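A lone chain, given as structure tokens: the form predicted alone.
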Amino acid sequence: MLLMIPGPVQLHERIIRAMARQMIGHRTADFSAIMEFCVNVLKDVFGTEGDIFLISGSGTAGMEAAIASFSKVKKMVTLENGKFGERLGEIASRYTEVERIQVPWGESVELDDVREAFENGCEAIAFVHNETSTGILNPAKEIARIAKEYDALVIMDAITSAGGDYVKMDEWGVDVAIVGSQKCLGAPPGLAAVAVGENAWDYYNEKCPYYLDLAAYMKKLKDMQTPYTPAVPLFFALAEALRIIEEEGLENRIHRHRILSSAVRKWAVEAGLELFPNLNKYSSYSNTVTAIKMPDGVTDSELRGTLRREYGILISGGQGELKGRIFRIGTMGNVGKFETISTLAAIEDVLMRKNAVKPALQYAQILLRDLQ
């Protein structure tokens, strides 16, 4: 099965063997030097001199880490124009008073929303930069800037933008920062990484998760190591696909990852599909994955479950609201142009028998000719 969705992403083979190998003990120096590894590299992907936490746990461990542990506001704002920004004001609302600034699914945020926020006394901000279950990114550099104006707290879901499109932690003014392995890094799922700038122990809340009680992994970190016992074959993969990473150049993978997504883009423009999320002048498409309009006459399962049966390429429906109306493709992590330019045919194929789509492959094979 082809993996052409928002995570988990397919495996090099080269991950696959690395958590293949026998386990070490998790105190041990070999453990250590694993880890330290990817800690240093992970600082390049999350652009910060910040420190770096790995949780044996989802994306959404490391989400309510970061919450949970720097909880100590008087009152938290949320953006919420998907499903992960939804979660973030859930997990949020567990912890102190929140100001959830809720749009419609795929419509982007409005800066003087989050301004008037900062002026009704929020402390804190908590986004999602790349919103996968819309294909939106979100202005992350405007909305720091913006808290740092109210010496603001400023806590980032990068699960699907970091090791795939920029992140400048420290440039940009983010004191927290989250990234999931099964996303950008191309590792597999069951790890989350968490930067933490110094500002951000002013906010520490004592009264956080005892797992996820990010002071716990504070002072384990002088020595490389966790509190508590690590998923040890995660890590072996991890270091793999951070190797990878390093050996590709992270310049040159957020460049992979923005002509896949041009080109998947480009594609559905000429075939006469409809882009789903409504752009503001901050706002950009997402360049991990592409959320699309389902065409008129057409149902998930037609498309989706014929691209499984016939094609084995697995693609992602609309989440929530959004079931039936939509359809996302992935580009992140391993894939290249084979795979891309692979699922693009299928879909026009399966389309095509609907009259849905006109021909566009083209389009996307001339982005796609100098990519390597």
Given for the second form:
Protein chains: 2
Amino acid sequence: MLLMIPGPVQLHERIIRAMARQMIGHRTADFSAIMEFCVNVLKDVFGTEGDIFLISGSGTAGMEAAIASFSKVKKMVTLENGKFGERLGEIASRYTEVERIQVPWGESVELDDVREAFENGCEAIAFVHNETSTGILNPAKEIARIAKEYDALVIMDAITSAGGDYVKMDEWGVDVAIVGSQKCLGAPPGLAAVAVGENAWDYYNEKCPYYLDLAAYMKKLKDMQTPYTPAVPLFFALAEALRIIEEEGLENRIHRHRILSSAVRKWAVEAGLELFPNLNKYSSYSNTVTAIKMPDGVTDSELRGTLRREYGILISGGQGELKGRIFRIGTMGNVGKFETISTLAAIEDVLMRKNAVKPALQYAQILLRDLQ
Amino acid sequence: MLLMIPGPVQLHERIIRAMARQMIGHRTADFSAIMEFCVNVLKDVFGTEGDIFLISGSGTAGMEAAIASFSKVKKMVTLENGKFGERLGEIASRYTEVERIQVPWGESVELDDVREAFENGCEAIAFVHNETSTGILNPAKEIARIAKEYDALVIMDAITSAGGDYVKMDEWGVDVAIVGSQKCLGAPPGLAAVAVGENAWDYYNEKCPYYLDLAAYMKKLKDMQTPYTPAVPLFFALAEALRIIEEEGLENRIHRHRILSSAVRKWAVEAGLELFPNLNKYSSYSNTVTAIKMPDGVTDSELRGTLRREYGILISGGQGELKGRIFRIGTMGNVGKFETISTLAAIEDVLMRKNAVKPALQYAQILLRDLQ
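Alternate state requested, the form predicted in complex with a further copy of the same chain (shown: the form predicted alone):
Every chain and every other molecule in the complex is listed next, the one we just looked at coming first.
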């Protein structure tokens, strides 16, 4: 099965092999060396001089570690224009008062509303950079700039952007950011990395969960150790995935992600389909996942079921209220031209049978030619 | 390196190979089938008809999920005679009032003190079954029986017992129990399983951490799914580890663990070493890890360092205040006669150079002969 979903992503053969190793003791210099390598590459990926904490758990565990550990605020604002934005609001509500800015999924958040939240006394903001559920890229730089005018803490979910799109924490003024292993980094699921700038510790809340208490991770970081037993095979895999990122170069990698997603978008529009996100002046289309409206007269199982059965390709449907209304194509991690064009050709074939699209593969092909 | 530490354990070749697979989508029937298999075998391992929740995270994440999710009590008592008992007290203190029964590490907890805690109004108890830091097996059955006289909730850390020693939740009256993947189950680290009986839900506390909220896991269990992206490769590995357990048979497996640990203990005593735990009428030696006092005149690095450098064998030292005072040999998971006798021979060789032991390998050999 070819995975073209927004995580877990298809693994590079080298990453699969990296896991096929006997265990090592985690309280050893061998483990610390692996962790140190991961930490150093991740600093580049996040664009930060801050600390990197590696948590054995999903991206959600990473988000909760970030929000709970740094929740000593009167009020936090969360931006919610998709499933993962809403999740931030739900998590934050367990730790502090939250002003939840909610717009329909796929709509763009207005910066004026963000400003108003700070005027209303919010001391921190949590938002999703790349909203996977809707294929929208929220304007991280602009949001952080406004937050900094009010001297507020900025927590950014970069779970599906870091490693595939520009994330410049220090330059933008983002204090805390999170990435998941199984997205643009190209590794298997099960690890989250939380990047933390020094400022964040002013907001440290000791009443956070024990397992997700970043102060415990901080204490062990100087020895390149984790406070609790790490998921060792996933560290082997992450290190190999980050080696591949180093070899490709972060700029080249981001360029590749941009070309792949723009080819998907170009194909969709020329084929007569409609992209799902409703952009405003500041938001933009995701460069790692594309959400497309399901054409009239085609069901989710007709499209995705046929694709899976006949072609062995897995793409995503809509989540929650978007079930059956959109489909989503992930172009994340180590996939390239081959996987992308095959996926579009297969989708086109299936939708042509329902007279739901016109042939448009050539438009994607032209864009993909730019990729070596 | 041969890992003879109390987790992560040496992996069986089949389990290593099970991880060397391309990713699959986690919201698929393929994943659900793997999860269902794991859940069913784990019910046997725990001796329960209750529900099994699989959390991507360390054993500590599992313990916190159990304690936090079921912490709606006036007061909880924790039994602390080692590092992991103390950890339970620290975790529980984040969620409710806690009466911490603390005795020196390696000592046995007195059942009268347990009874007194319930007389004092404790409505729940959390304790460690097999205390890895000291090599002591706490009397789970007796503790649960007293708790049930007071109709109290029983939460048991079976992280290093389940799969290697008897754990009979339903028979003993244990409501919630936890196991870690990288111990007696023989899988790599990174997953925790929490077994939950129906009674526990009377104590459900909705103010638990989002990621560790067992109600969210419960909601997804009927579809054999997890609420957040699972660590897929570790599920592949766990399923293979549980297949090996099924093939060996749980009774045979427990028998093997008992023989291996008794061979270690017999060797130690005959060699002139002293076992660390101070037993009382109800406690006993661990059947999965053996803690031995470091002989006079031998340092931790002389023993463990030499063993690692010359033999490529990793055993554990003491944790916290026991650093340098004890050493620990794990005989967990899928290790057998070969690994155990090699380890004892190597230790004997190193300690003979310091005139710290007399030859005693034959005593272990006789016991190990019983193993096929």
